[in-house]
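Only one chain is given next, in structure tokens, and it is the form predicted on its own.
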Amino acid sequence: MKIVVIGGTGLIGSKTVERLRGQGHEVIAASPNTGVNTITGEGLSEALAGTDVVLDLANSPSFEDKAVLEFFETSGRNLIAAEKAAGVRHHIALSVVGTERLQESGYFRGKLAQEKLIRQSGIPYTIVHSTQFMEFLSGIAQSGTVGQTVHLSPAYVQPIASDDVADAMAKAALSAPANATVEIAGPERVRLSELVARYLKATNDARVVEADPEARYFGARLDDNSLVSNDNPHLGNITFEQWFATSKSAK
């Protein structure tokens, strides 16, 4: 089978396609390095000829509003022309759980725009929301911080390994399309202020974190229920402390 993933130099798509490729499919790492570029519409047709799947984990350069949406909006009605004409069999979006939940976010008004396109094109699709990656946790530290206090909200997440997150997108491009949105989480559910500073004191850094309901995590307020599934999903099997233990934070 021809499966090409959008993205497919990045985090989650380089272990996608590693694991597509272990199992003998053709597999084409598609991003703006190898040629392909969902934007300006370059090797778009070239690569998706004779292709039976699609995964589209690429994710926007930009978290501001306007160009966030303006990515997931060009790039999403691009690859969906191109699958159309290459007759593309299966869809596949990786997006985040709580998209619905958390619009007060131009990031998260996006992905739900990337969403609507998906579900109206008439392609047989399955759109994959996943919790918050742990290999996030970094970013979500400094996008609270500072000085050396940290301010995160202290709703709860429910922290996914890439390799789970990869292992479920390989999984689903084998599968058939569920033409509907499926979820996947990590094994744990904890607070995110405290998974931070458990992260922040495993790396021996200084910062302090402060737990602040009113703390915006990329724009948005949130709750108990904002990043956490509540929907029967699929559970990722590695901790956070077996992911830290790998992990190059820990080297």
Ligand SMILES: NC(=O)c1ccc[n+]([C@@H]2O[C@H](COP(=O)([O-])OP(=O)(O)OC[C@H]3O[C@@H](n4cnc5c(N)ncnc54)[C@H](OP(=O)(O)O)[C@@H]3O)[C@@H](O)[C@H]2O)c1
Contents of the next structure:
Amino acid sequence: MKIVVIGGTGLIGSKTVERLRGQGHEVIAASPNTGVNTITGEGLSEALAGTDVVLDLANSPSFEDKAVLEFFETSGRNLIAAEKAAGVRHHIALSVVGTERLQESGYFRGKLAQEKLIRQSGIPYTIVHSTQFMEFLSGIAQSGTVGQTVHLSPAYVQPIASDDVADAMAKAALSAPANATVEIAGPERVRLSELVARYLKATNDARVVEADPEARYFGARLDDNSLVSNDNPHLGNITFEQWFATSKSAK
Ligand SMILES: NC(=O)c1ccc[n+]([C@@H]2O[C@H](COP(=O)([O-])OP(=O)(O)OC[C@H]3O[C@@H](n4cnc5c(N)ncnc54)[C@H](OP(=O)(O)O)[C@@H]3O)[C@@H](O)[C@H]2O)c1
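Structure of the form predicted together with the named molecule, please, following the form predicted on its own?
So here's everything in the complex, that chain up top.
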């Protein structure tokens, strides 16, 4: 089977490409760095020729409100048009658990726009909603940092390791389209402020976390249900302690 992974050089993309190639599939890791750009259209129709399945694992280079919306709308439109021309049979995209509840945030308005284009495209699809990646904890800490204090909501999170996400994406590529949203999450539910405090301590980072229910998560106020799934998500196996013990990005 020929599979194109848009964003195939990224965190989840590169691990997913590795898994699918390991199972003997013909896989193109498509990204600007490999000559395929979903914004300009460069290399897109050539990459998609004869493709059965497309996994969209790209992310916006800028998280600024307008830039994110433009990225996911333009990329989504170009990709859908190219997939229709190539006769692609299954489009899979990675989005975030709670996207529809986080619409105060420009980033999540961009993700919802991406999802809407997919649902309306007529191409059989699977949207995978994931909770926060463990590898993203340092980015979350950075987003709440003012001086030496990290302001974060104590809302619940259920972080998942990128290896578990890549397993789920590879599995979705080899399964029939769900024509629905499916959810994946990590094995443990913890409070965001407490988890980031543990992470900073474990990485010998001197910043101090202040739990503040009003602290915004990329622009959105959180409650205990915002970032977690109550819909029986498929659970990853890797705990925070296991991830921390083995992951390079945790050191
Ligand atoms: N972070 C989280 O906790 C979280 C949780 C749930 C879902 N997600 C979603 O997971 C997805 C993947 O995230 P990630 O952290 O793996 O991303 P990442 O490591 O930042 O990688 C982004 C990828 O997008 C590619 N890209 C950028 N502009 C492109 C363009 N114009 N055309 C084609 N490809 C382009 C990049 O290519 P180059 O290397 O060539 O620049 C790179 O391969 C995102 O959609 C995100 O919303 C994230």
